[in-house]
Amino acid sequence: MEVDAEHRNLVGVVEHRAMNSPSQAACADDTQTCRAILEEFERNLDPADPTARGAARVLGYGEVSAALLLEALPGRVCKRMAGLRDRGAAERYESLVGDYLGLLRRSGLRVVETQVVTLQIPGRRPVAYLLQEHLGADGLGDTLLREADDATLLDCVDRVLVALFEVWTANRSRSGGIELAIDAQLSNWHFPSAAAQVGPPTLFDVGTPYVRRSAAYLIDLEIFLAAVPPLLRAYYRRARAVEKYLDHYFDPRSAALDLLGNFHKEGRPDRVPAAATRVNAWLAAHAEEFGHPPAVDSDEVARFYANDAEQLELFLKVRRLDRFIRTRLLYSRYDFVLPGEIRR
């Protein structure tokens, strides 16, 4: 697989490449079977109605992705990533995800085993599928956020804050200007439990590799812009909208605010004050390292979430507009799976 010079440099700081990771080893025996099943599904997929043939269920949506359950691949979640420009872009994306997983593990995080399968259907842009174990619902962070007792929830928050600090610390010690970030929202983690205690969580939201070198993102930002009309795409580029949106994940306080903002998305803003107390204790404990950031409060969390939700809702509207133009006016294919109405 061809990898550009920038990615070869990044590979040099990864101890084990994706091809030698447990995720690849676990799937090695049935890679061709998985690929054949995914190719058949993708060939017949209508992105406007991915469940039309009854062999798939939508588990969730990302901004440019969709998590699917396929009857033909039981026990696995298939995260479909569209927006890849060509085969080279698909290969670079697959390589970067592998590097990201390796770097996260070296930073001390537990990350779900992930196999990336890139597909090229003739006449279409390539897509990538990230195959992961279908984790039990009772350990998912969003389930615990809504339903767990206060002590368990606050344990989950503390565990994620520890992971955030591990990533931040690793960034400070890593050479070559490489920085990582994670989306710390509880809904991106799976928490094992034993004897009524929460164990170290496993991160499963790895479809967006938050990696930058000297503040320049290594992921192709056009992936995020491919789903919007060309004229608006130019505006987003000039405004550096994608970069600004991604930047806040690299700031510990902003990442913690985003973690708390997810409480609003999950319908439990009543639990923000207690969780904010844990965040403020964490910020105070690492004040010297973080540059003495101010404490957060429930009102700031609500404003942060409202602004984030507004941006995402606008992005969804322009994608729906682009889908209408391409499918209804230009009679062409729109390659992204979009959600219906979202409660934000």
Ligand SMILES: Nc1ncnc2c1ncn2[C@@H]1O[C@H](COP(=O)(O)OP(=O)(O)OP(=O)(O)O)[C@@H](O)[C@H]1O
Second form
Amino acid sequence: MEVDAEHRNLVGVVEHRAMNSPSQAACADDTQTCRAILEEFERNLDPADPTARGAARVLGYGEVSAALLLEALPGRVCKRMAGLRDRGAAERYESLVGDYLGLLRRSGLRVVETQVVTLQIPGRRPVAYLLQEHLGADGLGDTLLREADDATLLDCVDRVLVALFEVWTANRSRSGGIELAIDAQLSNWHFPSAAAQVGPPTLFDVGTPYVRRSAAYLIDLEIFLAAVPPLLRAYYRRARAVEKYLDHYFDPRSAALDLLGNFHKEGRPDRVPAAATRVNAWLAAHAEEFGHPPAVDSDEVARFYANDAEQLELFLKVRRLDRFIRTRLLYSRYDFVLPGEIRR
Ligand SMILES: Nc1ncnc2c1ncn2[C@@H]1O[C@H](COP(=O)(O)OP(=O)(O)OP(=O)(O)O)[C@@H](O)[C@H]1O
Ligand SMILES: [Mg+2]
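Next up, can you give the form predicted together with the named molecule of this protein, since the form predicted on its own came first?
Now the full complex is given, and it begins with the chain already shown.
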């Protein structure tokens, strides 16, 4: 592996970054081919109908990005991230994702190899694609949440809680006021199975780098606001709505509530009580470190989920409104791929 010169990254850590770093490996041998394929796809993309030209399938609609499968890139998932204001914003986003992956790995987590390709189609805002290996559906957390037996599911929950604690511990030992968080919902992990047991999971939902320095977000929060009408943007900014939404990922108890709340979205609220027992054992085991947080219960999980779903639904509605204004009234382009109805 070739190693380049010293590199000072966004979070101020001096490191020697390998030319062929893990974040580049997904497409390392044919970066130019990947870029050309993505550029061609992006040039022809209608964000309102990403599959219109037949060469792509939507694997998952995110709140921020859309996970796509392109026929021309078999075996890979391409996550499209719009909302980048200009080339500088795209470069900063790419660099921050790289730093986030590196810091997560240093905290002890397994993170899927991810290559960021930023594209600039003339006359449009830049977009970033995150390329990852297309991991097997059998090991995906949402599959296991719906289908695995109780013992396996609870193993998965324990594994994720271990990872959450690793991130939390690494935050305490890192200098420079840098804190990381993860979106720990089971649907963001791939679990290898060996001898009827699940192994340490790999995180693949890394498109939103949750990094704060001295409590300030390093990701440009305008990326989230770019999809809503300008008047609402000002309101969201004043209310610090994005910061408040992201803050809960940094609190271990809230992150665990979110992990359990996702059981509702996946249609398995019946499995919350058993999993909550594991969360409570984890909160009790780390009570000193976490400042003695109270236990969680199924009712609180249901309320947490309802509140989260309401916020996300509202965010989706205002984005649809912006799409309507831009495409139907102003005859311009709306650059975000939005989901249809979501069952929450
Ligand atoms: N590398 C991958 N291999 C297999 N499936 C994947 C992969 N990445 C994403 N998926 C599928 O797509 C879904 C959505 O992807 P992901 O969790 O990365 O983003 P998200 O939660 O939709 O979006 P956002 O980044 O906007 O929060 C996943 O829950 C999973 O089912
Ligand atoms: Mg996800």
